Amino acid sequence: MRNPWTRTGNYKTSYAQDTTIFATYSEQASLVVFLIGMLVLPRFLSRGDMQILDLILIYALAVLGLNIITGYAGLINIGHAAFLGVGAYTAALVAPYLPFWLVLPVAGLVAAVAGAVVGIPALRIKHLYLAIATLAFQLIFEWAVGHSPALEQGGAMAMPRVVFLGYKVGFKNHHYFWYYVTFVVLVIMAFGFRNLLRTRFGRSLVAVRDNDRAADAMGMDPGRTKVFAFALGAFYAGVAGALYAYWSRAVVIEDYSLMISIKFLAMAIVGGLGTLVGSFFGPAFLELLDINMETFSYWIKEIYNPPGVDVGSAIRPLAFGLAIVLFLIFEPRGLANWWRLLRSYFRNWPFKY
């Protein structure tokens, strides 16, 4: 007899309850319970707390939208951080004009369309000559901003106080507004995210990924589905720069450069590519990684700072790279795998097997 609660056996008899997301209701009320919890925790935390985790939802954000493009369609994307710029420069041009809540769709339909045209090589490429082809539209990005005196030439565009229901957003609530704010559209596209896969779409998506010719043989359109990948994984991005920008008070260049970008793949590849949970676990491991070692490079400085030789800058990349090395020789699937073999240990505890 089936346990609504507890996964007790396969019940399954339709295919809609073979693709339901909440199997069981404990399963619903966690995550009523999870998110409860995420709208409290504010409260217990300080400004610069409050700091860190609104730049760790945003990456959050982020990094669904590249693994839409990387984790669910195959297609390496070296330039996701040039899709963020896209989002943050159209929040900064619209933003004096426009709503705030108006300006986050907006700087995310931009990202989209410039999302779609960098797809369209891959009509024809793939693999490693697409990976180029992204990597040039990150460059391309980078020489336009920087040489365009409407986008200050890639300084600093600064952003608008928002006022929201009468009240002007300040100083001491800044963090605390954007947490909220950034909160819901994460909760929102996180569950459109999820519900992907369940679509026609998604399921395009992965069966492109797997074997393109086969998705083609079985009546599935490749190329359209690639372009489609790259312009919903950028309207992803879109948001998240636009989210940044309001979130850092400014637009500059540098927020949006290569190394944002591969920041970005190593996220996806430490939390679990094409993961949901993957999504948040990566940006939260290697943000407290580099915060952790920030504050390890200024104690190796302290008891080891031998002159001419930088010992305590050198701790932070060297962290970053070796974490990203040991994930993919030890656990290519990432955290996100350790979250299933927790939660599968769980469901059949005190059973062994």
Second form
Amino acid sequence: MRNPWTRTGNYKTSYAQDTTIFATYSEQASLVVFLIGMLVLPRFLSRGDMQILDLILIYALAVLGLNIITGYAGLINIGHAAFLGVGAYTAALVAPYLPFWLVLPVAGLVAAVAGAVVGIPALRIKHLYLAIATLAFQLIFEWAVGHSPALEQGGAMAMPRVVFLGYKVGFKNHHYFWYYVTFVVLVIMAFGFRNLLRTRFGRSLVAVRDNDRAADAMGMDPGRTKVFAFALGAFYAGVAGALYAYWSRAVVIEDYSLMISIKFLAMAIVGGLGTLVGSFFGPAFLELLDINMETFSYWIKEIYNPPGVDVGSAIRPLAFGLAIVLFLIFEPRGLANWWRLLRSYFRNWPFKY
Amino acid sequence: MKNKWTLWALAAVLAMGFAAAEKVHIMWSGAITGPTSDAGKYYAQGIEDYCSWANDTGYVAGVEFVCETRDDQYNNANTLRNFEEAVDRGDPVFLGYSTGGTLQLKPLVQEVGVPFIPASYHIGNIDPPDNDYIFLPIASYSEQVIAVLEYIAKVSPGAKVAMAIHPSPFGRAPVEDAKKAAQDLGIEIVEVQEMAKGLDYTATLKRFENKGVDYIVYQNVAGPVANMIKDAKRLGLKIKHAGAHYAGGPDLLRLAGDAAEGFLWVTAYYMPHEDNAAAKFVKELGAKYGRPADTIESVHYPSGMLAAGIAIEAIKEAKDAGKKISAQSVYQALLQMNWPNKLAVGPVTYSKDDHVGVDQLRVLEAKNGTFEPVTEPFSSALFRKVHYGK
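Next, report the structure of the form predicted in complex with its partner chain; the form predicted alone has already been given.
Every component of the complex follows; first up is the chain already shown.
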């Protein structure tokens, strides 16, 4: 008999049961506990810690979008930071006139339109050629912003200070406020991501990724599916871009450069391509790695600092590169696979079978 | 009785211990790795050494400086994190770096009211809005470019000039001012070319030649400038080259070799090979703290020193005025600063309406592998007119 609290075997008898989000009540309960934990977490963290946590959550939202495009649909995207930038610049333009909760979806929608346009080449090209098309979008975006007086030619566009229900957001509460906003947005959009595969569009994405000819033969439209993937992934990025704009208080082109696009790809790979939890693990791992390496590099500099050779400073980029290479070699499925193995272990413990 | 005196002596020693130097933190956030780290690493060393010198000589009585140079890798998010950490700790002043990072932080700097001294001399840093707390150590890029145009107009009246700029706010900032100044000076800016990260500028240079360009004025960093002037030499062009602070300097000589000969460079810093107090000071500090020759030769090393020097001088003035060292007291000290420093060609002066430290500049020319001054220190005659309409 199926136990609703633990999964001791596969007792699924219908397709609907096979596509449920939560297999057991304990999974639901653990999620509720996790969400409550996240809601009370700011009580125990300093303002500086909150700043880092906010950044991880915003990047997680962006990586969710990248995982739709690259992880689910298998379309290599080297221009994801540009989608983020479209959202951020949209936010900078409309934020003086709209409340922030309206700015976020507007930024997402504008980025989605940009995503659909970028996805059009996907109707005819794929693999490396498509990657270059996304790279072209990244470069066009940077050039266009750099030559637009309306966008300060890539200089800073300040975001207005937010007042929400009489609550004025200033220096002291800035990161706490944006934590809760980002958290709520992230939970909603993560549920959207998780549910995507339960829809026919989501299944089309994976089918097209695995074999677009077979998907075509089964009645799916690979071209439209790819454009849809770009639009949806860009929507996530656009919302993340608007949040980033509010979080950083100003929009500057350097925050949406090719290097950031590569960083997002690294986060997706390290976290685990095409996985929900990987979208959280990747940004958290790489951001915390960088901060800890920074601290480590200062420690190294204290004890060993030969003139002319900045050993300490070299450690940070070295660690970033090394982490990616090691993951590609030894764990290409990313940290999400470790999480899966851990869960499997506890699912079978102690000797359920 | 003897025990009584011993106790008094012990109490005095303890009191001295408790009244030990007040620790004042100064943080710099800049690129020690990543883009523009070729300048950032020397700038950081300049800050570190000037701080060490201030501590070692007891420059500010009762104050021990704890200077941290943070590598933000030219990443604005890291700069933001570092700045907020400094603000949370109560640092009285912050040393910044890039144009983008400074521009992004402008509203926050204004909100928290902590004086901010960037390594970027972009005029937008001190233009309104949110410009009360940002102080440039030397004249802006815009002023530098206009100063070199004034020199060109003097030595080559009616010259045709092309501008080769970095594709960023840093690069583009002086363009409009330069165009206005050129009109007043009777010289012509025939083209403004943003420099891609290419290694071959043949097409650009040939186009400049066809347009009869006499001078190319660079607002860029030394790497791409070196590539372009090497290409110009390879093509045998007679075009002369000139550039603002980050375009030239010993880095350009190292990268471009003899192709840099004749390059006109405008900056406010003295050169280490000159026979003056600045060069002596820089060399002494470099030797004292074990810096290699390339650090001592780099113009970014004294640039870092000057930034740290301005911060330390403001703290000293606040302390001398009997005020508690804080962001506000340092800000007030900066507004009244008139510091005849050793490192640049003029005094560092600020006021409420003037956030440019050293207003004077010199034009130097690359001759036999070094930059030699070809002008006395001067202030641009036109900059304020074209930029502020004054």
